Every structure is written in structure tokens, then in C-alpha cells.
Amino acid sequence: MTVTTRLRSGETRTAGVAPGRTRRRRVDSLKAFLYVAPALAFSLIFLIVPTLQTAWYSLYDWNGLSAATWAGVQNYIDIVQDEQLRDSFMHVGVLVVFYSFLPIAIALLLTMVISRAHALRGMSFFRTVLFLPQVIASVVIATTWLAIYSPNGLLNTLLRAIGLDSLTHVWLGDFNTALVSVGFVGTWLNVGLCLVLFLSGVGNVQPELFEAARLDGASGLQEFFGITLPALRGQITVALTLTVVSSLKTFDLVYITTRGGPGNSTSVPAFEAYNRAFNSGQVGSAASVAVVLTIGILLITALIGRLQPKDTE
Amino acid sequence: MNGKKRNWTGVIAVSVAVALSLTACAPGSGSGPAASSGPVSKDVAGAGDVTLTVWDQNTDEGITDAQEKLNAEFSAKYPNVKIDRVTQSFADLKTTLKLALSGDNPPDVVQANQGYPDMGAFVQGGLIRSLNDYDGLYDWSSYYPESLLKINSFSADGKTWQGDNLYGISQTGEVVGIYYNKKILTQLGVEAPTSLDELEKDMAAAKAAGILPMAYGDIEKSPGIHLFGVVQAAIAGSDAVNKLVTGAGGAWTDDASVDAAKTIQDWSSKGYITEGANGVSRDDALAQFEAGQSAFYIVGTWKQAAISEAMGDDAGFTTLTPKDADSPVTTGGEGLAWAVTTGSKHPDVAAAYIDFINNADAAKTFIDENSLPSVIPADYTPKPGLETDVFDTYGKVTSSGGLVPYLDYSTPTFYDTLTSAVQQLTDKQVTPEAFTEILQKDYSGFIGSK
């Protein structure tokens, strides 16, 4: 790693020193735009311009249709001291717990077990079966989580088949189980995309370690926390990058199962921004929520990506 | 390391340029074409070949029906004209139709929801046209009695509902009111209920002898506000509720409204509406009435088509009467308004096409689909069972003035906040008086910015 850097700023030395190179690069620079340029004009219009509307936009009260008056930050204000804005953020922050915690423990448990039974006959088949959530359609998962939560649906079911009536609820409509049972169906479509991710990472381990390990005595928790756990840092960084930035803009699931309800205990900000566009007219509101849900997620990110590991650039 | 950073404040200087010229005034001004004001003929023929593009919520059983054959009718009378119809259930039209009415290619006649967050918003912004001058031609104003045609007007400014300018017309009538299963009723040994005291101590006899008194399905949110409306409409009457949602005076938290939400909630907790509603799909609150297994089902006529053939004779249809009216008062008014886009090229064709498929005839045809026309025919009598019941009901309320609106009219926001209040109401999350300052604070702040 250092020989690299070492090399790279020696080339950046002789660049500054001769000026028939600096002319060279900067022909080869422009050269090098107008291959980025199709991707560039491709972002900038679909992906700046209308970012930057959106902030445009949250300065003003719009109904979407007549003119708009300027607002200045109280759609911002509102976010904090508008009850139902302030719960969506909350709500999506126990949907994280969900989406990504919970997921990234239960996978790192099935890995521990996964990763000592290599042998085990028929592996690939559950190591599909686990994955399959990541690749059926979102709207197909809400749908079926529908018909699993509804007041006669599997869950309730299998409840009064062993017993446990008293247990039986109306899942989706009960404003004590809605949000996590929202965020239960997160947990079972994420863990996964976990578990892939961790045991390609534990593949990547050098098998010597834990025979050493082994050979040494080691349990099998040793040996998960010794081993497996710092190894599969990398692995953690991004299955947590991606599971906080999916539950963060969490939509279809909300959408499909409960459009934010019973009430409002189940809106998160991603349905908060679409409803008030699309539905009761407050542009100007929705262009703040996302606005904020936006740099929300960059920051979270930007914070994530601090964990990640330096040397495994 | 340099090079690369100033290159990108470049580009975010560049963007940001691009963005605010963009967007150089606020956002919406200027949109909006111009009304036309030529002259407006009945002349269809003489419009060369024309494609009139249709948005429609016309989904439910029956009304569809009646709609698919009034566009063949209608291309065959008029061979130039091809329909385009694009249809869609009413909370998909509700969220797309925006969208569509203020880009740069319109549909020329679309449904417009009455009320300040739909048409009130639609004539604000100048996306539909004042049909007055169509209304000269075809003359709505003697076929539609006066309480119909009110609620598809509004100011010039779309601020004032029930104004000088009519926007649309509507093809069906609609009362909600009460769905029962006669057979459970004679079981009971009750008479359909015609009063408010009347349903509960008929629904307490259900409850007595097991029977689920009334399902309700509330996961979709909507149906809240027609248990609600009915309620809030047998204790307030139809006075109080029209000055309400028309913001001519009350509040929701005057005495009426907080006995309707005391009343929903009582009922909640005896068990006369499903339990755990909030998870219970609308569709599936139906068809438990319609397989037998409760009493009562509020709803719309709308459904008169669907239950009918799922009930046949056993279903009825009756309203309530508040305690000091002699006719009943509930939610209702017409179907959603017909109205014309500014943005059409050709409004001569869409006023002949939205007389078409509104006129008498056309309202034979809703009644051959087992609909209920916003205008019934003088000399139609209505088949016995369950078309008597909804057509006598509509007759009675619209000719008494027992028609209060739907109360999602109030403010551009009450469609989602009355929604999700009743969904607090009937788990018990909120009190009556909470549920009713819910309601008020929506509609204090929209009276107050008007």
C-alpha cells in the first residue's frame, strides 16, 4: 500500500516540474471530460437540477398548481414543530433498528453457524432461499406481508393452531404492533442480503486462521469474535450502508401495507413527501421532507463510511 | 488534488446557474393556459377527425359498463370522434390527475372531485373551464335541479365553492347510507332502522344474538369519513353540516360533531363494528355483509350495482332522520363532475360529449346497469327491492335538502386528516373532544388563509 502512495505523489512531482507534461494533462483532462460528459449531462439533468428544484421548491407554499408564494424556512420550522412531520422521522427511526440492526445480528449469528457447517449437504439451496427476498418485486412482498398480517392470515392462524389466540391481533391496524410489524417484514427481506454479503467475506478468510485457532482450542464464540468478526468488518460497513439508506427511504412497504396508518403511526418521511405532493397539495412541505430526508441520508452515510476499515481501500 | 476540486465547484456553479434559471419566479406562476373565450357551437360533425382523451374513475360494477356503452354510442353517432378513455380507480385518478391537468398535454374531459382540494385547486390554477357559456347551449341549468348544480360550482377565483361559475356535470347520484340484510333483521325481529336511536338498539339485538351488527373496513383509510358523515349528519342535520364543510360558519368542535365521534367510539367499544377495522380491508368488510355475516354495511350507492347481484332481494338500503327533521340527512350529492380542460383543443366536441354521456338518455342507461343517475327520469318507476329503496332515498333527500357534502371537501388537507383521525377515534387513541380539535385545527387554518 505505501510503495503505491510513494509513487503516486513522486508522478505528481515531476508533473508540476516539467511544463510540456502540465499541457499534456491538461489536454488529456479535457479528453477524459468528454468521455465523463454523456454521464455528467445524464446527472445534471435528471438528477441535479431537479435536487436543486426540490430545495427551490421547500422555500415556497405551493399547491402544485397556482402560483406559489415564498415561504422562506418555515416548511423547514414545520418539520420540527408539525406533530405528524416529526413522528415520520421518529418512525423511521425505529424502522432502522429493524432494517438494519436486527438483520445485520441475525445474519452475523447465521454466518457464525453457516460458516462452521461448509459441508453441510444442500447449502446453496438455503443460501438461495435466504437471498430469495432480495429479488422478488417489493410490491409482491408488501402484498403477501398483507394477506400474512390480515385478521384470518397465516399469522393469526398459526397462532390460534397452537394456542395462543390471546396472541392474535390485527397487525397492520393495531397503532401498538403496525410500525413493527412494518419493520419486522424489513428484517426478513434484509437478512439475506446480510448473510451473502458476510459469508462471501468469511470465504475470503484464510482457512489456516481457524485451523489455528482450532488448533489452539479455541470455542467456536472465540473464534467467531477472534476471527470471523474483525475479518468481515468491510462486509458490516456495507451491508449497514445499505440497509440504513433503504430504511430510511422506506415507501412501497408503507404504501402498500398501511399508507402511514392506523392514524399516522406508521408514516415515514419518503410517503410524508409523496402524499403531500401528489395527494393534498402541499408541495412546498414535501420539497422540505425530502430535502432533509436527502441530506439525512448523506450524512448517515458519510458517518458509516468512517467504520469502513482504511486498508481495504 | 486542486485541479479536480475547482473543477468541481465549476460544475455545482454551473448547475446551480442552470437550476435557477429554471426556476428563475416561483414556482407555478405563469402556468396555466389561457381560458378561450370564442364562440362555442354544438357543431361536432363539422370538427374533422378529433381524439377526445377521457379521464374517468368510472370503475365500480356496473357504472363502468354503462360507460364503455355510452362511448361506442357516442363514437357511432359521431364516426370523426375517437375516444381515448383513460380510466382509473378514484385514489389513483385523485393522485395522477394533477400531474396531468398542469403538464403541457391535458386530457380533454376529466372528472374533477368537488371541493377545494380538487376542482377548487383545478380553477384556481385555471386548469379547467368555466362551462357557463356551454350550459347557454345545452341548458344543464333546467335539467339539473339547483342543489346539484351548486356543488360543481365555484367562484371565477376557485376560492369560494358553491360559486357563479359551473365547472362540471355528474352523471349519478350518490346517497351513502345504510346497507342491511333483511333476512337478519326479520331473524331479529327488528324493522329497518330509520333513526339513529333506532340503528343502535337494532344493532344491539344483532350484537345480543351474536350476529357481527355492522362490518366496517377501514384500512384504506376512506371509509372513515362516511361513518362519520352519517353519524355527524343524524345528530347535526343538514343545516349545520353544509355551513361546516362549506366554511359558512360552526366549528367541529361544536356539540354535534363531538356526540358523533362519542357515538363512533361507543360503538367501537361494544363491539358493533369490526374489531381491529384499521386492518380491515373495505373490500373485505363487504363481503362479509355480502356473505351474511353482519347486519348492516355503510356505503355509498355505488355499490348498489355490486350488492345487489351479491344479495339480491335480501339487501335494503334506508337513511337516517335526525331527531327534530321530518326527512332524512345524510352524506351525499352526485358523482364526480364532468369537466372540460382549458388545455382542450376541441371544448365544442368535449361539451357535446359531456352532454352525451350526462343527458336523459344517458341516465337510462345507468339505471339498465343497476345505477343511480344524478337526474332520475320523471316517468321511471323503479324495479321493487333494492332500486325502490336507493332511489326513493335519493329522491326524498334531494328534494328535502337532506343532502350534506362529503366532509373531505372542507380543506385541501381533510381528506387525511379527518381519514386518519377516525382511525384514532375508532381504536380509542384519541377522545371525542381530541378527535373533534384534530378536525378543527385542519380547518381553523385553512378558514383562516382563505
Given for the second form:
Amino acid sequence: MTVTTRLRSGETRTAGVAPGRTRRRRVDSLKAFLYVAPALAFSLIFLIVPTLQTAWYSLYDWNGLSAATWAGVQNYIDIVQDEQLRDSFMHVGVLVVFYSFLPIAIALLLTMVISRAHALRGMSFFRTVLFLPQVIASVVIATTWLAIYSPNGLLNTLLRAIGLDSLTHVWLGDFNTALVSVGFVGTWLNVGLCLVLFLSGVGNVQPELFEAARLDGASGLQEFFGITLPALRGQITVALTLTVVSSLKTFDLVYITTRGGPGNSTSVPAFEAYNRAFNSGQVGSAASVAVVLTIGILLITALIGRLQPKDTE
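Next block, the form predicted alone, ref. the form predicted in complex with the partner chain:
Below: the lone chain, stripped of partners and molecules.
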């Protein structure tokens, strides 16, 4: 490569770029590629290829063993026509309320109360306890709540102890309460996550803003809606993304506590995909459910991401 420079006298001078510098740039580029190559290979082998393979399986009627027959888009049509599959997507919509909207609302309320306090002793311990469910294995959480909801479990025992025997219930065995009971587990699970996110956001707000608002006689609600809530827009977007995605891909909690029952009252898409693939021999149908669920998660995540405030310089 050459660079031509025109001098003031009108003469031109040609200078060449050192070959060593070009070679060094190529080596640096190769090194950079080698650094990311393992991650790219991992994603290709364990994410991209299986995803494409699942999408291919969804176009066939296959039981996982014998020869597959072409089904086209029939498996996707069945998602709309099959009442059991249709109900599973409706159930996960209900779980979004319990897994996402309720935890965010409760965490915002707690954040408003805590931000008004001048000093709260033991805040670090408080945050740790609330965040603890996030680091406990989901199998342990599901098993614990299965015991709590059992006929002789902690919940019914407490109700009997305070004289509310009429409210005791087979919480996970009733068509009317099973899905709500599973949803409340999600609420308990995600409140701590949302609260920790919101408290970290409040910690980034200048204390002078709160002091000025209090000197002006602002009420707790005015302070919350005027200062705290606008400052937490980014954290709310993150919390909304994490909690909505966790509700849409719910599987282990349902699998351990209810197995989709009683009847079909707690079935969700992830459980239906598993059940059809490994128990019913409907691999094509399971693959179509997985593809629709994946696309739904990606679209919802993209929509929620639009709420994220843009960085301003």
C-alpha cells in the first residue's frame, strides 16, 4: 500500500506503508478471533445447531424412534386448535402476573418505604435474606413449597392454629387454586430479586434530591413518583425482562409440584414440550411448542428492551 502526498511546491512524494505494520495488524486480528473462537464454537454446537434442528423436527410427525413423516405446519396449527396446548399458553400468561407484575409492584412499594427511612440497620442482612431464593436450587424451592402446600403442611397448620379451619385446602390438588398456588411461589421467588435491583438504583440517586424534597414538604408518594420512580426506569426494565422470561420458561416448579395437574390446570408450554417429547412420543409437536415459545420470548424481550432509557451524555 502506498500513500501519495502533494507538497506545497507542487511536487508529489510517495511513501509506502511498512509491511511489518500490516502483518502485525493481521496477527492482532487473528489473536482477537482466537479469543472468541471457543465461545463461538460453544454457541454453534450447543445453541444454534440444536435450535435449527428443533425447528426442522417441528415440521415432521415423529415419535422419536420410527421413521418420521412430513407434517408441514400442521404441528403449529395444532397449537391453536389443541385445547390442551392452547390452555398451556393461557396458563403461562397468568403466571406472568404472579412472576413479574406482582413482584415488581411489591418491590416498588418496599423501595418507597425504605427510601424514606433515614437509616435502616441491618440493610445488608435484609438484602441477603431477600435475595437468597435466587441462589437456592429450584428443585429445593419446589420441594419445600410442595411440603408447605400439602394437606398437613405449614400453611394449613397455621390456618388451623389461628382458628381458620374452614380455609384449609388441598392447594395443589384443586382446579381452582393449583395455578394460583404455583404463581405465589413465583411471587415469593422474584420479590427479592426486584427489590435488590431497585435498592441499587435508589443508591445511585443523589441524596440531596431526597433532602430537598423533604425540606419542601413532599409526601412519600410525591417523592416516590417525582424522584425514585424516574430514576428506576432502567432497573424496572431489567426486572421486567428477567421476571417475564422466568415465567414464560417455567418448568421445574410445575414438574415437581403438580406435573401439570390436576387435569391440565397448571400445564405450561415448557412442560407440554417435555411431556410430549418424552412421555407421549410427539416429538414434532413438542418441537413446535418449543419453537413458538422461543420466538415469543425473543419478541417479548425485544419489546421490553424498548423501555430501557437511552444513555445520555
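Since this is a predicted model, take the numbers as computed values, not measurements. Each form is matched to the other, and the largest set of C-alpha atoms that superpose within 1.5 Å is called the rigid core. Positions refer to the first chain, counted from 1.
Q: Align both forms on the core first, then report whether residue 56 has a C-alpha shift of 2 Å or more between the two forms.
A: Residue 56: C-alpha displaced by less than 2 Å between the two forms.
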